[in-house]
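In the form predicted on its own, a lone chain appears below as structure tokens.
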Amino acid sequence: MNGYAGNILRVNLTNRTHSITPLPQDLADNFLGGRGFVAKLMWDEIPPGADPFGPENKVIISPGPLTGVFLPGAGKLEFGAKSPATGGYGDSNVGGHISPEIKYAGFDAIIIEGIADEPVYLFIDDFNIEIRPAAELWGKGALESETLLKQDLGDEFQIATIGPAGENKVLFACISHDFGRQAGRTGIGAVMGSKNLKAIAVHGTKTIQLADPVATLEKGKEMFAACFEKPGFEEWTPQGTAGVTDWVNEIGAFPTRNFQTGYFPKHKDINGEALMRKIKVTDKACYSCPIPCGKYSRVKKAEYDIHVEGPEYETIALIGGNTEIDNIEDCAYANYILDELGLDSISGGNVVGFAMECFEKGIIKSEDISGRSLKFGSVEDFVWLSQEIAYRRGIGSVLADGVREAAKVFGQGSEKFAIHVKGVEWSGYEARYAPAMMLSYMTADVGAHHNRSWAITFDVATGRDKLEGKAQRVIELQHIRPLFDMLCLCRLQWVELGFELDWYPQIFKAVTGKELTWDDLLAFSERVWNLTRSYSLREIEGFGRSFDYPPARFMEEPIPDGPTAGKYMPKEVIDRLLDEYYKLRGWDNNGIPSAAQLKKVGLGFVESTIAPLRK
């Protein structure tokens, strides 16, 4: 099968067993690989009202038909379970160059199911399948552990591993690589926890049958010299995503306390150019990666001394921007506190500001966190915090469930402002003024996260008063940035370097010898975004129109100041922009897939479970 390893590997940790069997052709050819084979294999093996820390959930990894080839950014990886933050469908993407082994070892997928009676690592080498202990890693730091590893089996081994929080089955505990890459959101660190895995070891000797082996390398290389010859490839590359502070900021759009306000006065001295100039040792990259965005810091003080990869944009924007911490040293050591308990830099930034502003309002009394403050701008009190959530100490334990459910314990008012969409928290742009980006977040299908439509550059481009032609913008994004996750390649190139679409159908055609176009190419990714939303339908109850409305914050209080003060979102905005967007998907209003659209699209085995869910 060409572009593909041909195999799924099965484990179950309950009686320590695994099987490998061939990839079902069908599964390949409707939902091509990577998010699409974690989103059909979730909604096939997963049984309807699975608990996410149960025996019956299972974590789904997934590379795609491109991962592992001679093609700038082949080397992302999909992990996929039934969300503890959502209770809907969850995924992670994540790069490094774990992704490739895999395909290496001969695997398209793998199925972690059941629940380990104790501590235990998976040992991937080829088809050699071992499940290790793993007590003497537990409660160890996501990053020593993969160090201890490393160690242990040797450089060639490929790691991904959870740490404290992950143990500790914190809803937004992430699962890490690479020192420094994570599988951040919807809490899929959680459910390896919950399965007492606490990492996946994997080295990979085999190769991948190509259609055509010479126009494979050729057209690689033509890739790489086209990124190269990019306008923005040498002025992007020194920052990576952290260039990127000052345009956001600029806008009104970078998150500052908790989502009050978009833009902070400090930021640069939080920017890229801080980050170049304080912290950054060099620059560092993943799997075939001709754009580095990594930047591997260091940064001595006398109260630390600490590696870290980043901060990145995102980290940026949630630890330095939405807490106050304001310079890069600072915003780097919470970095790499939240990287070692294994805890996402996104949500952990979002959730200790939503503490901060609950503490600023009298709703967290000094006397329920021992007598301490949590004050904007702490990082001592940022360190401090994390940890108690990590572990499930004191009020650590009601956060570490996040903003939504938090909001629910605290109550006066608190509700209002946790900044979350679906129990995902809202990553790094104030959306107040703009509406698709607003769009964007809530519709996302895994929780308010920036990676299914970035969608903030269009609506500066086009106006961002308009609401004319924001949901088909939308629309597409979900199609096109998604795509990149099921076939497992980087869409930094294109997002940042500009690169032409055009040459994805090219190269896919080298590799696997099936010649689509682009737009057959999206047809899939349709087909995947109208599943994962049936899967989120069939598993939470009461699922739909309410469940993608935005925090109350953006749709009541005005931004107080900066470039975009005055300026917020109502209800009546909102529900325009759902309107449209569902009209345009062919769901209704409650945004349920019609039985034409799930036909149209492929999905006519989801219609006896969605049917009755329409009014």
Second form
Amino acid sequence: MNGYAGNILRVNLTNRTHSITPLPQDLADNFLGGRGFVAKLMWDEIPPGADPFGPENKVIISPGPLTGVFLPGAGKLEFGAKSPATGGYGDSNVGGHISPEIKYAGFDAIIIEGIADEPVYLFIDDFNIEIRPAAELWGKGALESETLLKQDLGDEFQIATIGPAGENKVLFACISHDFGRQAGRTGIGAVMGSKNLKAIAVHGTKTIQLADPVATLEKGKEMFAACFEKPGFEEWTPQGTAGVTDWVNEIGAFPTRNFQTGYFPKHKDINGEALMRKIKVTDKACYSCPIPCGKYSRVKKAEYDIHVEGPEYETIALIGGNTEIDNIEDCAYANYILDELGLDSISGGNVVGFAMECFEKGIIKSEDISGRSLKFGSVEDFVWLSQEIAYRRGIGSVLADGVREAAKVFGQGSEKFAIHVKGVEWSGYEARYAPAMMLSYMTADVGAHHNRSWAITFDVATGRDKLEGKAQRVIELQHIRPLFDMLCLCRLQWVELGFELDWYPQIFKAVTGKELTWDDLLAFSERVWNLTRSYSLREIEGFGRSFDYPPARFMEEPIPDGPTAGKYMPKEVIDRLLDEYYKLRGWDNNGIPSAAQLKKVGLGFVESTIAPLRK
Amino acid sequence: MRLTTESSRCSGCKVCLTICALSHFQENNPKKGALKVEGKFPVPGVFEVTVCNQCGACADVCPVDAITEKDGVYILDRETCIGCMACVSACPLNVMIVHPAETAPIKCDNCGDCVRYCPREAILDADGIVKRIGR
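Please show me the structure of the same protein in the form predicted together with the partner chain, now that we have looked at it in the form predicted on its own.
Entire complex below, previous chain first.
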């Protein structure tokens, strides 16, 4: 099957068995790959009501039809599982080099089921598959584990690991790869931990079959040449995503003090310029990327000497602004601690910021934390609490379940500033004066993540008071960006260079032989968007509209200072955005897809499950 | 053209390996690329790219004269090669590449595609004739 490796690897950790079966043609024809495979296999294979930490949950891993091929940004991998954070659909993607390696080994999907009776890692060397003991790695950091596995197996193996946070089932534990890349969101690292699966090591030597190798080579050359011509090719790369820090502050959208405000006065001490000038060692690329966003850094101080990839923008926002750590060196250090512990740095910074505000307000008291303090701006406090969370010690055990669950325990109004949607913590854009970005966070299928629709530039370009057209644009973006996660390509060529989307169907044809327009491909993405919604409807009792609201802070509290001072988004505005969004999506007033909509997008098979949920 | 490298510019993307294999084998398989890119992580955190410098040590040890020189470039005739791999151990830079699906090792023929498409200009023509596309 052109573009595909042609096989699915299924591993049962309980029985310690595996099988290799041909990739079903209809799965490829209807769900493309990556996120599409994850969503469809989750719907089909994970029994309704499965415990996210039980043997019935599955970790599903999938590269896409364009992964590993000669074109810019072809190195993304999708991880999926029933999320312990949301209780519903969960996925997260990662760059680096492991996705192409899985295809070179011969697989379009890896399905991991069951629970091992002791710590293990999954060894894949082409079709040589082994479940190997990992007792010596258990308890070790994610970066350290990768180092040890590479020493043992050789540098040609690509490794994905979890840290102590995943072992201890922290609900925002990530999966780490390539010394600093993470599939961070929705707690899939914790699902790996629940299966006693410490790591996956992959090496492959096979060729990806192409419909037209000559045309692929020529089209790939044209695409790289086109990237080289873009002004951003030279300008954007030196700072990577960190380069956006100043702009986000200028528009008053920078998460600061647990999203109390949108402007951090010391942002120039943690921005891309500071990163580049003070700590960067090298640019570090994912497979086939001409504009590496990865900045590998070193900080050497009396207190520590660390190497870390980053911090990238999201980490700068959630550690730097959100916990007020006001220098790039300490941001990098906190980033390193989270990476080694195996905690998502977006949720990590968000949760620590939440705890710091709880301390500020007296909801967490000094006597609750052995007489110590928990103050904004303290990297010592940040590091201490991160370790308490990763090892589920004391108050860390409460916070390890994320801000939604912690606020239920703490009470005293803390739920109003628990900044999440659907149990997944909000990422790096304060959206009280950005309606399209707000709606993006509210309706993202994995909770408050920017990746499904990054609409803040659209808000600024089209007017931040204006509501018309915002829902439509969010929906368009929710099809475009997740389509990249189905093809398993990086979107940054498009986002940062303005690389034209028309290129992708051209190379898709050379690779797969299938003649599809970009709009045809977007239709696959709409199908999957409705499927992930349906999955959460199936799994979460009462799921629907009430799960699509932002925290009360954003609906009730005006931003106190900075460029967006006085702005907030009253509930009636939120409701108007949601009403329009549901209508355009073909969903009812409770956010449930109509039967006609399901049929239209090719999801007739979910109708019998969804029908009883409609009122 | 004489290949040379500036490893401090390399970001480890491996575009060079993929284009090399696709150009020469019509296969999308960077494991068949005739050069090496290695990352030194987590410490010190640098990449090292190694290319053939056409020194000819491979030709010196080939028992069947499968590697011959023309205009300063040593070309491996894959039909003549008997797969003894003597050249692999003789290569001082370790860039005679072995792949399990190939009986002959894989050798650089100085085509210059890695120079033209390295986004980072980490692989260069020391003579300055071949340049990255767009330069």
